[in-house]
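Shown here is one chain on its own, the form predicted on its own, set out as structure tokens.
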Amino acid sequence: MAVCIAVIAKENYPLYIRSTPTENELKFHYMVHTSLDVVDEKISAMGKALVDQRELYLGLLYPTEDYKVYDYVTNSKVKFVMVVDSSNTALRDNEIRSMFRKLHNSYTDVMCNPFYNPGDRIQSRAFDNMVTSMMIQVC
């Protein structure tokens, strides 16, 4: 089950962070913000084929004994962390890929809102119900 989906901006602050259990959020808030320098990682030992790529999605950045964590990065450089029960053995990576795939959709339509400032956090209800129910759903 997903545990906690995070949307980073490209310059590596949060633009949106929810964890299931909330007495672990600061682990959670930790396990992304320590994400970011594998992302950074394996984003410049790709190099130039980087952007030639057509979909970002960069799998799994690394396992813990009770978590995985899987990230996803946009063509402007935006990154989706989910972080995942390990738990779940039911859960595969074509289907973590189809869930990045709706984060991006989601957040493109957050970002078509002619109300929102880029750069700043997202407060959308539609985003936010997105995201529960894909938490939900994973359970």
Contents of the next structure:
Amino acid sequence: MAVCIAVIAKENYPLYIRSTPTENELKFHYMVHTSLDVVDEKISAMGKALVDQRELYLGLLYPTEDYKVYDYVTNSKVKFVMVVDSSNTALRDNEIRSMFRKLHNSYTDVMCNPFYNPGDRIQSRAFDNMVTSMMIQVC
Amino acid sequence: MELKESSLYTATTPWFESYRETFLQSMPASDHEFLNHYLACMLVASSGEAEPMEQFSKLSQEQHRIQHNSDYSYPKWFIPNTLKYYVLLHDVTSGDEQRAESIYEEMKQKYGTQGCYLLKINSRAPNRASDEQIPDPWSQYLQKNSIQHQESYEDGPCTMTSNKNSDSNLLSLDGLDNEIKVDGLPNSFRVHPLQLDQCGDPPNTDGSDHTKSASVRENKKASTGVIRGACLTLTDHDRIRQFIQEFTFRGLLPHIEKTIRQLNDQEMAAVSAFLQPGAPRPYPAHYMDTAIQTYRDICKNMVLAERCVLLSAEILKSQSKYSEAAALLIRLTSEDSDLRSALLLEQAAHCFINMKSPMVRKYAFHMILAGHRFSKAGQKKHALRCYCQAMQVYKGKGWSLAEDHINFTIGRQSYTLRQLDNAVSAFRHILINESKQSAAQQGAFLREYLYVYKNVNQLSPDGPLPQLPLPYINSSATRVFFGHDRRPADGEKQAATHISLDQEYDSESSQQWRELEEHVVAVANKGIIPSSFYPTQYCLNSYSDNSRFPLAVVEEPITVEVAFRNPLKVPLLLSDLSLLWKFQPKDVNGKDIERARERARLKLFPHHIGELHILGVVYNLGTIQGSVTVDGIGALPGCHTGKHSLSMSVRGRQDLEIQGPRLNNTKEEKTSVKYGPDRRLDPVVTEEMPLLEVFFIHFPTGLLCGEIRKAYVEFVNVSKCPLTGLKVVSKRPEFFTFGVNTAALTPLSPSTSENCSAYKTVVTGSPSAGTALVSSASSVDFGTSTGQQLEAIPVPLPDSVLLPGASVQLPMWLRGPDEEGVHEINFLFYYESVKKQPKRRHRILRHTAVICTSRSLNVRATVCRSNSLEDEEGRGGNMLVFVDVENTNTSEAGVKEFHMVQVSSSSKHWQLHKSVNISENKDAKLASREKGKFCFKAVRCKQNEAAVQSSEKYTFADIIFGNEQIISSASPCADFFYRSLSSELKKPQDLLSAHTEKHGAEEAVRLIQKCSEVDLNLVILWKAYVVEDNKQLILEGQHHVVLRTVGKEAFSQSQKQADVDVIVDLRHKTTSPEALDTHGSFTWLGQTQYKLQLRSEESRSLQLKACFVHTGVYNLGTPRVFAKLSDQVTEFETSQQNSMPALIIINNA
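Having seen the form predicted on its own, could you now give me the structure of the form predicted together with the partner chain?
Below: every chain and molecule of the assembly, starting with the one above.
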């Protein structure tokens, strides 16, 4: 259902990025990259005090003609970006939220792996499978 | 953020400014609004005119006619009631002032004071000579360029919009701008009906009218080339200014004020609201939005929509509402005009980066979009610039797909703009970073790169070869090998293994070789290792010590192995690969190349002495054409010359720079990161050295333990200088011998020795009935002395010199090691040049032989004093020697049986005298798993003690079971005996001496020990009958037993005792049936179970307590012992079968 899922490090470089129709990969990369501006804006708009209690889920960043971009920022400023097909009306905010939560849990597992160097590209098979399941799952 | 410091972005760009300018200028006036509509008309007549008043009314009529006649669709007039302003122009120098004043009075009466003006100019005669530069007073009202606009951008709202908008800005303007509208807007494509061309024919029939109106025009227009203002003085300037102000404030503004209230357009209202300085209301952006919407969707008038957007965007920008401005600009982009879209996108990008928190990524993305549109519009430079600006954001952030895309476009655009260097570096970027692109994409990148690269090369064909980025060279994996390639086995000759690039580095073995070399060098230099010595390194790799310049020998090849790695998914075709080198004194000729997978081996052949520096590799890089590779024909060498691959390959170089090991010795080195030199690629070519090649003939791969086999070694000097001092050293000297005085007793060539015994034999007439044949030999003759740990064995060359080209074949006996298994035996051949050289004194050759041994015989022997047997000569000290021989061969190798051939003794003091029990087993045959027992009588040697003591003379006594005597005191039997003896004696002797020194007081004990000491060594010679490939073979061999103490067993091979730790578990058979049955049994007290670990050879005693209640007989043998290896985790226990009844009788007390 998701068309593209990306994990972006605090320093705004990609830790993981995957999209379904591989021929459009570049487009999604640009899209995710550009969306980071909006994320930055949203976070900086919140102000210092609120940062700690803020909700991780940032919601819909912006809709384009064909896609909707959602974002989720962990407390360590790692961003999860999900691009969803606009035509997919079955996905509500709640579903997106739970998908992000799943993604976050899986990401936490990756970080718990003692052999994973924080900041490296994520190459975990478990994480991969999780993402695949979220991309394929048809509603 | 990171782009803040970059000066590349500004709020706007000059080309956009000028675009906007031109756009607004070229916009046609439309019906619904008043832009470019004329508000007023200035009628000018000269005071020199005959009838100025008449002229004025004529002009007025003309204006009226133009405005109200439908023939003229252009210009458009703002309102029907156009303001007319009458100006009487008076030339001070030539005209009559009085007359002018009177005409002016007349005008005032006719048109009103506010509607007319007397302008006096030209206060002096044209004086070119004085060349006084007074600026053209008209220029400031004309020809405003966009730059001026930009500079005055912030100053006030009036210049915010261009001068063309000024019509609508009248209320707030200082009026100066309005001048232009009188002049008529420079709509270049339309001819203004009032505009009179001086040069052309006047449209008016009235010539005077023409000249009069043209006189003003002349000053305004620069078209005639007349120096404007030449006749003007400063007072004239003041007058002109005054005139204009008068016109604006007295004439125009009141007029406008009356009519402007009718304007109702929202756009206008919004702009007006914005233009009102200090307006209390915020800028009504929604007005603008609605206006744009309406223009676009309802009016379908894109031009007006665009104008509206441009205006609005500027206004929003000035209010720092960049985000809204960007949105407006982006919304205006469309498919129809690439150039416009590109400009707008670029502006939008600039808006993003000028935001309070700059949106760099959006900036970058829109820059890319703009670049794309620019390139579609054919604006290559702009496109390239946009992509380069976007690149700053994407660079090095890990967004590799995007980065590749940008780089690729930059490369292409640079190429089309002939910026080849930039193109090359951009393409290079795509290729060298670990690309995540698909193979097809990479192939496209590569082809593009090669194509561009080729063009660069063609531009400067004579320049130095450029560096190629592909494939990667793993420079630290570079290996350098000095010397010829190893010749493979030549018939039955098997070349020494030596060293080759095919061997993997093994630190353990290289350490062994180094020790061997050190040892042999020490031997060659009388025990001292020269200070200049360092181990010979034939193969340099990342593990070897590369801090010294390696030595290469002239006329011997240097092979360099370069490790390539292709990071791409597409194959790379390298051709014409060769080394790049620099040679100091003289040049080197000849190169040879061979290729192997990802590693290329390149050979250099130095022909002169000097210093060589290998710098890098030169090669052609190309792609294999897609269709060719699919067919699998790409590998054919013919394709290399094919048109395809040639057209797509470029020549370039890559340097080989090897970083040395990191230094970590001094404190300074530890705290900083410093690297030592690596001189692998800088060999020093030295003078000729001898070069030895060694071949082995009939060298076996499998032997029985103790088997003696004869092989031949061929030494060939393949160099041009003689070699000498040939020695061989091995960690296993007991494995082989070259024999002593062998020339006399062996066949000279290997071919004649096919079926000969390895031993020196003598046929005896009849079996000597068990009596010994005695001979003697000295250990010195066999080159063994027990003093050294490891000795170098000199190879008995005929004249101790091997001349160039000469070869010598020498016999070599091998004895299978006593331990069963696979043995790797290292031989190090050492040799020197006849003439001494300062740099390198010796050379070495390595050989590793692999021998697999299988079990044969196991010999056990004891010696004891014989009391019963009387010596013939009455001297005591006869002894009996018992020898047990067991055939331990497991017989899978086809070994049928062993025959004992001879038992020989060798000792300084003792000798075997005769065999005692030759009763039944005459042949002394031993089939598989059979045991044979022999008994011999030994006597003291019949030599005087002094002679024995002084020399290392051993007496050999042979007892023969067949009819052939093997002379045990000759080669090779004695050789192996001495070798085994020296290796056998090493350790125990050390122990003994240490022991005696420590305890001088125990002299007595030592003496007693000495009494039971005996030094009798037995050599058991055997023959084995083996069937192999339906052929019966007879193998020979010998075993050694060293008897040292009376009554103590000695073995031919050290008994294998595994050094293992054992965990012992002592338990009781508490549930054993006897214990239950026995009435009134006893009980164990205290700790009844132990679990402990026993080291090897360790013994422990455990205490168990039992309590007996009744009298009777008890069996205490109930404990059971379980044992397992301590390092084994699994409970693999063995129960000790020790059910020895231990009975105890308890009496009634």
